[in-house]
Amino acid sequence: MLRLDGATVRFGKRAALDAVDLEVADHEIVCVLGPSGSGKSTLLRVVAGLQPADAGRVLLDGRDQRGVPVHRRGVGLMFQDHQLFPQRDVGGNVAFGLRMRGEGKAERARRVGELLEMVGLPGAGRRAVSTLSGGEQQRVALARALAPRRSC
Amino acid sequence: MRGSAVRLGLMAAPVAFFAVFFAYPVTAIVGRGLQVDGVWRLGRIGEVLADPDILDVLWFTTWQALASTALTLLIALPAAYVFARLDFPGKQLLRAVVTVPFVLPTVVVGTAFLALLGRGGLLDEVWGLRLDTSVWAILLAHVFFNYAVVVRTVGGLWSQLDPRQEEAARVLGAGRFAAWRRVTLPALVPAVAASALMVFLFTFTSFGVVQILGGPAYSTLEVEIYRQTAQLLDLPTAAVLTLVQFAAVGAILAVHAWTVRRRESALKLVDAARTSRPPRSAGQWTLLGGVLATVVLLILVPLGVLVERSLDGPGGYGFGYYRALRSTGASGGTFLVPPLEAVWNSLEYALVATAVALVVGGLAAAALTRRAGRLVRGFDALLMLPLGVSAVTVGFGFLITLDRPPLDLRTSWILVPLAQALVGVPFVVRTMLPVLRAVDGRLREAAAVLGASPLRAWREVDLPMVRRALLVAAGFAFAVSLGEFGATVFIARPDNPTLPVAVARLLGRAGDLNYGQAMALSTILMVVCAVSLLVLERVRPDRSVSGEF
């Protein structure tokens, strides 16, 4: 479960997030809508720990995430422009989070195959990311974000 | 907060290195020149600077450096384009060829150009033309030297710029040239500025070339410092000139920092192998042809003359001079060991120097990557100073300071690679920095979200992207170490000479045999450099494999 208590982020005088309270239950799907510059990305960045909150708290499963660095939060995030690693092929991108968790080679290969199947790119593991179309990049980014989760 | 602590930590090792092996020796030798009985005599500075001869030297040093830099950019920038964007057979070989001049000892380059442009030289024989008494010989030799600096620094970045950025501009209505000027040029400016700065510093502090080709008419500050130190034994004047050179270089670096002011922005870097295409248009073929012709005339001809002289013995062409290198006897007591041993000494020293320069320069570049305040900018400038401070002063400074406790390195072999690494570090930093700064920070964020710690993210994201720049940096550091002369000549032990030192010793003695052996040894140095660089060009990251490395 994810909870935000009065999360506030200011850029200069402007508040991108102004005391945001939010609760998202497990398996719940929440859409955040708003015009450009209304703080949607900032909200996600605060949850992931990429943007420190000036005030308020972020709780994951009831635990306050203050002081927990980005890489230990176990949050999946898709970037707007995908940010695929240009030096790695598709499989290398999808497997990245699994490698960070120390998964073995066989398990990584299995999971990569599964996820590429799921996003409709079966067998694309060896392709260079620079050969992907925009939509394909997006699907690889999705697979990469989901890969470390046990349930999807 | 934590970021700045990390940065200070990264800076600590380079700062310590520079303090002990650069600031301390240079300060000591300047102090020795300007102190009498422990009292500073700063009046000397005014006296020396009022001397019209010294003013002439200062003026010549400045304008020939400006002219050399402009000429180098003019000739080398088209080549940077050709190497970055065009694909043609033999490209790797050609890249190694243009880098060779940069690593040749200045003394040898001077001699090669003398053989080409001087009395009885190639031009003299063919057209009766002599340039060795004109400033053109100096300028051409400087272009010969620094061609690779521009080609590799600018071309390296250019080859990694995404061509689709220009395509985007074309679609938006920009013409070919406008697209280049508005999109590519701004991205290249930092690299062009950095390479121009390097060329200016090299030519401003030029020593061997001017010593040989300048004759009595032309003299740079560095030549004058050497003359005052080694020939006239006038340490006070040499100390003042060292300070003047130091101040001038400091001013140049300040101007540079002010003009560039961190123009490196996050660029979209792509795999260099994907950006080059075989030439198609007539313009591209013309450029390629022009670059090939330049390389032949400017680089291959002088090197060819060098090889020709090494084979041209008294009894016709042969390997007589090379055979003579295997014994000590033939050179009449110039050497304690066969000159050929210098090859192994040089390789060992250069490898150690490269490792030191990569560690020190790599840490420094990593510390400089993140945008930061005045402290870091000052650190940036500090790293460039070894290029501007007289190598003669550094070498002599090593001799008089590192010979007593707590740091008695007088008898240690490490002294030579340390001095060489000092000159290598600025190259490492200058090559790494534009690429490091161009790595998109959000890629690191993406890695962090996927569970990579900051260190791991650096290893997984930054390192693969900068590996190419790291290789180029290693190549430069290795090359500079192999060719370093000004400082090494003071500190290399007689039984362990490096190649350039051995060449200079041979050139300093009369007789055809010594001259021929010097040419032969220079040819060996040239081949060693060419081979090392070719190996380096081969060691490329394997693109098909992802993940582990």
Second form
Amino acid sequence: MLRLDGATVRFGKRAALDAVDLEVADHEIVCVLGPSGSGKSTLLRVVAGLQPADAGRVLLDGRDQRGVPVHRRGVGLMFQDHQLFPQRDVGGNVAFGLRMRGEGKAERARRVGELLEMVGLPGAGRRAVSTLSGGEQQRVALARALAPRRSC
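Please give the other form, namely the form predicted alone, since only the form predicted in complex with the partner chain has been shown so far.
Next comes a single chain, given without company.
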């Protein structure tokens, strides 16, 4: 479960998030909607640990995430522009979070294969990301976001 208690982020005098409270149950899907500049991306970055909150707390399964590094949170985030690593092939991009978590080579290979199959790119692990269409890049980004799933 994810819970935000009073999450606040300020950029100068402007509050990107102003005391946001949110609770998301396991297996619940939430859609965050709003106009440009309303704090949607900031909210997701705070949950993933890419943006520190100026105030408030982020709790995952009841544990405060303050000070927990990005690669230890087990949260995947899919950016709008994919932000794939150009120096890595498709498999290397998908496996990145798993490698950061210390997963063994065999488990990484198994999980990458499973995810590439799921997103409709079976056997694409060795392809250079520069050879992918925009839609294929989006699917690789989705697979990478799903790869380091948290243990339940």
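Whichever C-alpha set is largest while still superposing within 1.5 Å between the two forms counts as the rigid core. Keep in mind the model is a prediction, meaning the values are calculated, not measured. Positions refer to the first chain, counted from 1.
Shown in the overlay between these two forms, fitted on the rigid core, is a CA shift at Glu107 of 2 Å or greater.
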